[in-house]
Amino acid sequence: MTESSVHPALWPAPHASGAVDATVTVPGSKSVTNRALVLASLASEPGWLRRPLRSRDTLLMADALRAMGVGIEETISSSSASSPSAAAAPEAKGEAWRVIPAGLHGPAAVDVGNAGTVMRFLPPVATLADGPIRFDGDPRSYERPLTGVIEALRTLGARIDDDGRGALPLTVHGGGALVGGTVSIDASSSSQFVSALLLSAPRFNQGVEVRHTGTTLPSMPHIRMTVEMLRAVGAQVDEPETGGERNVWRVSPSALLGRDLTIEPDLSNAQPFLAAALVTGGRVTVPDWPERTTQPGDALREIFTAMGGDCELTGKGLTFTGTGRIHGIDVDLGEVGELTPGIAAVAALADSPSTLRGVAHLRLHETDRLAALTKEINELGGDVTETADGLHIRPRPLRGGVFHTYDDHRMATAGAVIGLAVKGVEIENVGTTAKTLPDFPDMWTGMLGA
């Protein structure tokens, strides 16, 4: 792991003298909303996303399918003033994205940033094109798991050029459609390599069915998002749950509908704030949070509750109180990772130790959250160890000092939520946030009333 000297400013993380009480307007889903990018660019009729997230990953992603040949006009719509959810994220009122399905096409140049939506749903879509699509990204994103997505769809028919590295750089060589049919695969690595295969499986001629061989399979929220939006297109998807079929997955081929969606908040994104209320024990509220979702941040009321809070969820939204204590937690996170440099961050101010299991797999995240996590703490003052698929947190008094965020946008969060109780905090990067979180810096220092 190597620490970030791209970008030296430190910001200094505000240090909460009371209770906060604040109502904070979180921007869309970053995974719906590249989801939905994907499932509208591949549809036979032009559709429309409301409220969509603007953030690096999913303007990478609307940038790689605009040099694909696909239309995404940005507008100021006035028909989603009357949208169930219009009163939510007032700095994108009305915001919207015309997506214009078109005949896809190379040679393209596609920028993945660091983004694991953008690198793995996006090649699937390239081997629709006509012609070759380039693939690059941030140094990271070389080292980030890719191999399942490159041998899946060779096995498809697809024609693939990564020099043998299983990972970025990489060209496909779109013959203008994919043969499809079974494929197995090992996800165990990332959820986003059954999703990738799946959102462009409807266009596959034989459609797809896969086949998960491995022995765990991390981040089954995402997975269940992918195949509810799937079907809220018109594509037909089967699980299989009898006769040992389990994690197995059939596509049909379609067309695809064009919708009108509009994008839930991010409630992953959410998370740092919560966490607030709970550790100044005080109270925030998230308009909008949706009384049902695949997304895995809504299991926040369920773990932020077990360490001393108190959660209610009305039409208007969740609001989420701190009782003044945080207790410790032993909790299984497999299939809700990116929730743990949050949950971590809770833990080394409680007063008990925490067990968090079930997350080896974010070592091959944005950074090695597990030893980032580990190294960070430690060097405040804290006691946390890694484990073979976690983290163990005995919790100590910490002291200020810099919280490096190795270009990880869920470390800098991490590290302001332990700014609000530990004074001299100092995030390198916090600019990171813009990942999935654009104005993170301003909501934060606004919900404390900065």
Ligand SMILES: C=C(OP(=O)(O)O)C(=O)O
Contents of the next structure:
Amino acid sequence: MTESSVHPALWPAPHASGAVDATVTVPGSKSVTNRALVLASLASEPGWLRRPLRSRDTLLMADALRAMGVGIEETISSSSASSPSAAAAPEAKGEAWRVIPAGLHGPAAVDVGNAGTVMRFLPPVATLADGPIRFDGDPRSYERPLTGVIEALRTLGARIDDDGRGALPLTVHGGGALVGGTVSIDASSSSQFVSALLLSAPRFNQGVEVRHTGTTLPSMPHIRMTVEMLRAVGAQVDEPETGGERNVWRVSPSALLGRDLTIEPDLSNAQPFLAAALVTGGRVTVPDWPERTTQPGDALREIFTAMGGDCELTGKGLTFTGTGRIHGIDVDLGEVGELTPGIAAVAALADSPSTLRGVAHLRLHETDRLAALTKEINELGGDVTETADGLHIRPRPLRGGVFHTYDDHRMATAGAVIGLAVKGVEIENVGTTAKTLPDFPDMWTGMLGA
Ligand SMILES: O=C(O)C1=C[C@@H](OP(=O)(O)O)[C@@H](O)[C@H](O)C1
Ligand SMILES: C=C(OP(=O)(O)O)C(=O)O
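Could you switch over to the form predicted in complex with the ligand, since the one displayed so far is the form predicted alone?
Then the entire complex follows, led off by the chain already shown.
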């Protein structure tokens, strides 16, 4: 059964009749799951991923690695059916993936869907295979930037056929090994270029030294996540800070350990639920919120507090409480760009204007998120304008209507947040949340019914 057969093309976003009060167990992080899959596949011994995210992006990653020869066995315990509003005991949360590394083989075909992590992290892995690996994906994947990865891999010794645009579709002619070495790239359009090169680098003959040359570098927490996860599997990663050499990373060649890793909840997917507390003046607890994390979603504690809520991190998780009053915010989201749609939704309901800055690269995400947010909020009566690197949002009374998603999971969840406060909002293709959160509609109604 497809998502669209489960949910109608237009999903009536539930309107909140009062303050929400719920505990919402959020599935594993997309970014951690997909890094863990790559690192476990490149290790010299089997490993485990516990509580991985099972969504379109992570299943595409697993399938692609399987196509190259990696063994990924999924075990789903019968007790895994956890209610979204009840915190299940860790051992009852069911799912674990055993990853058994193997020699990587071509020919193989990889469907990247519209997953930035798959289209950027896997071409470097494919250079280690002993044959051609063909990469293709959704139409939007052809438009998303990839040239930094392609050019860097060529510099490091790879043979890649693309159509000359530096984008998908393409074929990596894996030679069974890659020389590696030093490479300069401009990763201002996506931090994933840097993460991609670093993740496979322990397996390059000479490792890698990556130098970012562009003026801006988005999503730094995601690069820190890459570095920390590499170190956790035994890789040596240096970040020379001397002589003005920031944005330089060195990874030495080494074997990688197989680990038993429990994946943290996806804090960016926790965003709409925390937003629900803020918008309805209610309370939402997200169990297992890590005390320390590289996930950008952790910044919501500060951002949503500045917008009028209050949060407390205890042994039970993160409890976020709203007052019913929402304030506008002036904030640079360059480090945490994937939070922008959800923040824009809350900002459209605030008592003062907001300026969201530092996110020009969102024009090249799942959709042009700056254009999409502007158009959809304005169609409901809002007053949003695009700037060179973000959005100005002047709250106005909104009315119901269709909120289009442009196949972007975070547009769908942003529309649902607005729907809590505005009657008659209908989300077109809510099934697109399957990219990272397939259970979103049921979790959302579960939260409201709790
Ligand atoms: O490395 C990652 O897991 C990600 C990095 C970020 O990409 P960009 O730097 O392209 O924004 C983020 O937006 C994306 O959702 C996930
Ligand atoms: C930008 C995102 O995804 P991707 O990994 O496809 O870049 C996102 O999830 O907000």
